[in-house]
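Given next, in structure tokens, is a single chain: the form predicted alone.
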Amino acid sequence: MESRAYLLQALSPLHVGTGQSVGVIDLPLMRMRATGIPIVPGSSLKGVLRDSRKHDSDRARSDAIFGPRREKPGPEGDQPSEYAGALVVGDARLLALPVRGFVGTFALVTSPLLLALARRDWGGRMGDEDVPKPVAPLAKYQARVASLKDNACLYRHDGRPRVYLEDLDLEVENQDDAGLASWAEVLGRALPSEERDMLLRRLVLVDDETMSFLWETATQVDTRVSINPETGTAAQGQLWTEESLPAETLLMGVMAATRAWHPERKLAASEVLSEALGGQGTMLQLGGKATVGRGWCRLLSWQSGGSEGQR
């Protein structure tokens, strides 16, 4: 089996729910459960991706890769297949959030937990190159930077460098920090050459608590509301509020592919992982609220740097 990892960039708002809850928001992103990592199902980039297809006039090929299609929906479709798909999609988690400031409009924020989670995605390898090493543990409420001179989001009091996220007031280690530098170039290497330079000038690393309670009250919320046809005013009881990931965020996951198992079409697992990412940022739609402008994302991976890997 190979593996490649690839990137998921939010281009708007990206909702991608688990339906109703009884909680304070009404439309909550899904998360995992143990860690409370906001996720991007496999299952629903795998639908997207197929979907994308959906046009092809070789369905044995796209058939190949993602497996056979249900004849009947519902529990009478679960039948046995002929041959499995060759494609495996890996949930997409959270890689680094982009959170306001008060310098520097936005910063994208990561903690050691998320890289060192990244890391595992690769394998400890690129291809012939290992991965950045995992970054130092943080003291909490603290942060650090790839390069005091280049981040965008700093500011000085009494000399010392910090940074402003939401209302959190951060105290920035005064120096710069070469793994983050590290992890900034090579997660950049994925995203086109013009936006390569956005992880050195806006990453910044804070503790996993403070991650913690980031991607819990960072996030976008936005109350929405129906309007009645007859009246023209809002409906009643028609008020909810859905939560998002703003647009900027990137979440990263691993795509894996055997063989193709289709008695027609033979295909290697190198041609399956291809074909399922498509161009470089591919454009999807994932989540609900499509109609309404969410859900814009870019599909990357490392296929250039040579990052494929085997397991």
Contents of the next structure:
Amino acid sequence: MESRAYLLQALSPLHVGTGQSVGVIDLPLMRMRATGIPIVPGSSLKGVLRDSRKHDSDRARSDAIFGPRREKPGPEGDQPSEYAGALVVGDARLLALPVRGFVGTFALVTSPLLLALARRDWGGRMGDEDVPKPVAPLAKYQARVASLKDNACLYRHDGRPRVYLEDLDLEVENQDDAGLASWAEVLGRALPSEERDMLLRRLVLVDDETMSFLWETATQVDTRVSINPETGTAAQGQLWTEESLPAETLLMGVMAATRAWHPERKLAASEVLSEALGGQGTMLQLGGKATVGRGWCRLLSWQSGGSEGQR
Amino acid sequence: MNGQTREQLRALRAYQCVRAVPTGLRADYKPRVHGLGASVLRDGLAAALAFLEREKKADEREPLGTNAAKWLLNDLAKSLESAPLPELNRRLTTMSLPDAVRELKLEEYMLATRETLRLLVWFRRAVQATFKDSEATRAP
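Given the form predicted alone above, produce the structure of the same protein in the form predicted in complex with the partner chain.
Entire complex below, previous chain first.
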């Protein structure tokens, strides 16, 4: 099996939800159960990738990659098939959350836990010299940046650097973090060349406690209302709130592939992955609320620097 | 371990408070409960409570039973008093909830935010289950 890590960059607010909830938000985001980290499930991404090939004249090739189509929708359609699809799409997990700040407009905030999970996704896929090392742990309510000189989100109070993220005013360690700089550099390689310095300028590492507070409270919450077609005004009782990951959010996941099992289309695993990932920066619409502009994302991967590996 | 889950305790407090809201106040109380969670997420706990406090100030001298914002602040304070937040609990013995929250250190502030959000889930459920539609749409 061959695998490749991918990066999803939200270009507009991204709502991949769990349906209606009785929580404080009517339509919340999908999250990992144990950690609460927001995710885009692999099934959503796979469906969108498959749909993007619906006009492909070579249907057998598409089926070889994504698997045979179901004859019936729902659980009744879960019948054994002649062959399996070759592509495995893993969930995309939050990697860096854009958080508004008083200085520098916004920071891309990440934490040791999110980077450790990303590193595990990468495990064995990049050459040892290319996988960034784990970052050193942080004290509670502390932050670190790759470069004090280059980071755009810092301000100084009593001579000490600080970041102001939403409500949280955090002290920044007064030295550059070379480990974080190598993360910014390697992650930046997946981005278009003109955006590569964004991570060096905006990446802020906070402790996991602060990060979990931010992924709970710094997502985008929009209130929406239905309009009564008779009156043109807000319909009674038709107000709801929905949660999205803000534009500029970065998520990371892994795609894997075997050789194609289709009897007529023999594809190598690397071909399956390249077809699925498409050209660099493929635009996709993911999640709900597409007609109101939600879910525009760029799918990126590491095309150079040993991003592929076998296991 | 006191033999009950935290969610049970929150639910008990919320239902107790919501059932005691006077009928005439319910139409105004309901949208405030529904909007407060989103407001905490958008603006932060201190700002969301300050918004309720501002509404309360408009007729502060009026009795409690005539002002839904004042009533809700009171309910939240009562519910948070028994939550496991020692710094907030201590302050609530001498000051109002918005004042107490404004004084909290970062760690307690984050805990208070999370506790309030969990509590508001139960307030929403209790309001939906307790208030009749006719009450909720009638002006106070």
